[in-house]
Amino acid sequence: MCEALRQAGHRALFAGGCVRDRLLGIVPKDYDIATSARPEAVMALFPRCIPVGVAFGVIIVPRSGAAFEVTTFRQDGPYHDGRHPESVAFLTEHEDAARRDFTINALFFDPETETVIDYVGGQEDLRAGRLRAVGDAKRRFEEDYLRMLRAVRFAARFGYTIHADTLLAIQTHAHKITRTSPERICEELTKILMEGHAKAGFELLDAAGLLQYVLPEVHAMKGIEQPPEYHPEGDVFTHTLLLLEQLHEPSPTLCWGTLLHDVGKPPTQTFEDRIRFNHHARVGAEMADQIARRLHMSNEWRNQIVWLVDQHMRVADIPEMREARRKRFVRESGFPELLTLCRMDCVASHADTRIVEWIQDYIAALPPEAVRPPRLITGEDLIAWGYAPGPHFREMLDAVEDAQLEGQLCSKEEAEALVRERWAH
């Protein structure tokens, strides 16, 4: 591609991220080309290119499977809307480097000569460790609130410190973040979950001031006081830091799930005989839900993050169930994750995994078919028996499905009987 606009007469060089992980040694996921074509020349060399940003210079093009994103050199105008400039130059690689967000983002690599061309810095801070804003750090942030919390995820990921400039005007400007859509909100914090590096984020986030403003439900749970004799490792945002530590590739659902697991427990604290959280898996279920639509997830996510929330109590019942429920409940959808979160749980706080342990080895040792047996009988064999239909449909059906699981029945006529004796005519 670099070559192709090379050959046409234009300057082209691979830009940002995938200059920055490949001088950290890390394989890029994709390639961002910066070039002094314009728009209208590069969608002429690529006729089968996507024009996503055409005002901005931005184009798509696709090549041997992968799409790369060719962006014009350019200056930015005035932001009137924290994301969006109102117009853009088309200028210089020198002036585009300027108009970047970080340093180490901000960085060319020409693979003509296969050198690295940094005007803004950016080797120094990477050598350094170091999370620092290109030129004035306020007005960076002002022109995209979002690029606080990138500061942040940066800065965790890489395991870097934020420039002391930097990390200033985030502090000051961080209750601005509200002013960012919640989609980019939750778009941004979810990769902060699952970046492998989940408990330095959020930790970062505290500290940067940002937490107070787009999560306060989890700010709620700092200084919130848990029984020492289940909890010896601190308050409720401790402990919550500390299953995050333990996420390893995880999907987003078991991240927010690990994430707000507790939520529930600062607005149900009591003290009686000792520190207690009652119900604060039914409140914070409902918590988890308003955070959920607050922040524009699907419903397949709330869902999910919802019962992971709202369950995550009930586990430690689940050798004392009857079979019918234990079974049940350990074929939900959700359930992996669950006891996922459960150890991890575990793990945070008193240490003793053995519950969890039980219930692997019980599923383990379970059948396909003594989880999910066949069905014996339908409705249809219901209004055969002379049965009108209704919601007690449900109830005679599901009661049959417990005696299966319960091991009390196994044929069709043992199914009748059953239904015969509890629901006669």
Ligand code: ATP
Second form
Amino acid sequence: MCEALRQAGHRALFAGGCVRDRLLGIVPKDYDIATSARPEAVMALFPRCIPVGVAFGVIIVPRSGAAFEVTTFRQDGPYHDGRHPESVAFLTEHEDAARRDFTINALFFDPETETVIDYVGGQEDLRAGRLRAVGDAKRRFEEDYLRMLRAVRFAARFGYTIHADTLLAIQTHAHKITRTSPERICEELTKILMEGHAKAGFELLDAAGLLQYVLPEVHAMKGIEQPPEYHPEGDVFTHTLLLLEQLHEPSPTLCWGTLLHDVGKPPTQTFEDRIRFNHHARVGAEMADQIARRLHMSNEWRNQIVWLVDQHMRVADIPEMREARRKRFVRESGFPELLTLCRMDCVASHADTRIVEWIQDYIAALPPEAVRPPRLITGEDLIAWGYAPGPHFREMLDAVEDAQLEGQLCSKEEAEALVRERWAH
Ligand code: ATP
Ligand code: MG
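Got the form predicted on its own; could you also share the form predicted together with adenosine-5'-triphosphate?
Following is the full complex, with the preceding chain placed first.
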């Protein structure tokens, strides 16, 4: 890649995340190449390329599995919507380093000489475990407020401290994060949740003053006391962080469901015989729905997250449930995530996970046909038996399935008898 560009007379360097990761001994997810070649020249050299943003000089070149993103050295013009620069000027590699967000993300590597090119002190910050904005921190965040969330994400991911000037600039500008589009905020928060250091990420979001603006409902969990006999670990925020700490290669919906499972507690807290949070799951589900809408999440994500929050207290009732109800519950498509959430919830409070093991054993012992028995009758049968079609058909079919799930019947004749007995013409 770099070789081909160089042979055509251009300068070509590895840039950004892949250089940082290499120095840290991590295999990079993707490779960015910064070059003096103009976009047209890059496209001419690599006919199979995908021009994703020619105006910004960005071209993707697919190569043996990995995709290389080739970007022309540039300097960004003023940002107006806090997202895209108004204009870009194609300039030198030095200016290209200066437009990048953090010093550790602004390193180049020249594959020809095998040397790191560092215009911003990024290697020293890497060694010191420090995240620092390139140039004047306040100005850099004013150009793009999303960088404040990126700072938290990278610091959490690598266990770095945020340099004092950079942290102060974030704290000063924190309230302006809401000027960034909800989609970008959501994407960044989801990454913070998924990258394996969610607890550190949320502690940093709070310390940087961002949490109250991006997720005020989560910020409100701070200081909400819980009954010590059920929650010796402390308040609702502490409890939630202890769950986040247990996320292991999680899906985005499990992450969000975990973060929000007790979001209904702050508004429902009452002091009766003891501290109580009546109906917090239901209230929390409504709040999760609002949050998911505010962050422009997909319907698919929103439905699963809301379901997880809504159902998380029901898991404890499973052993006492009637068989049909229990089987219908455990066969829901989101149930495995709910059970994982429930286990983390137990570990983060009383540490007794016997309920989860009971459910796992129960599910493991269930033959598939016991959870989804074959359908014995259809609407056609009901019509043939003289019933007029209508919404009660659903009830009749469900009653038959319930009886099957309870193990009370297993033939069409028995199903017909049940329907005729309960529903007179
Ligand atoms: P990751 O491992 O998460 O992909 P990365 O460093 O590769 O980390 P990307 O978001 O892929 O991050 O961006 C690639 C590079 O582009 C960064 O290293 C940084 O130099 C630059 N960059 C990305 N987003 C911004 C931004 N909002 N402002 C300034 N520079 C940015
Ligand atoms: Mg990247």
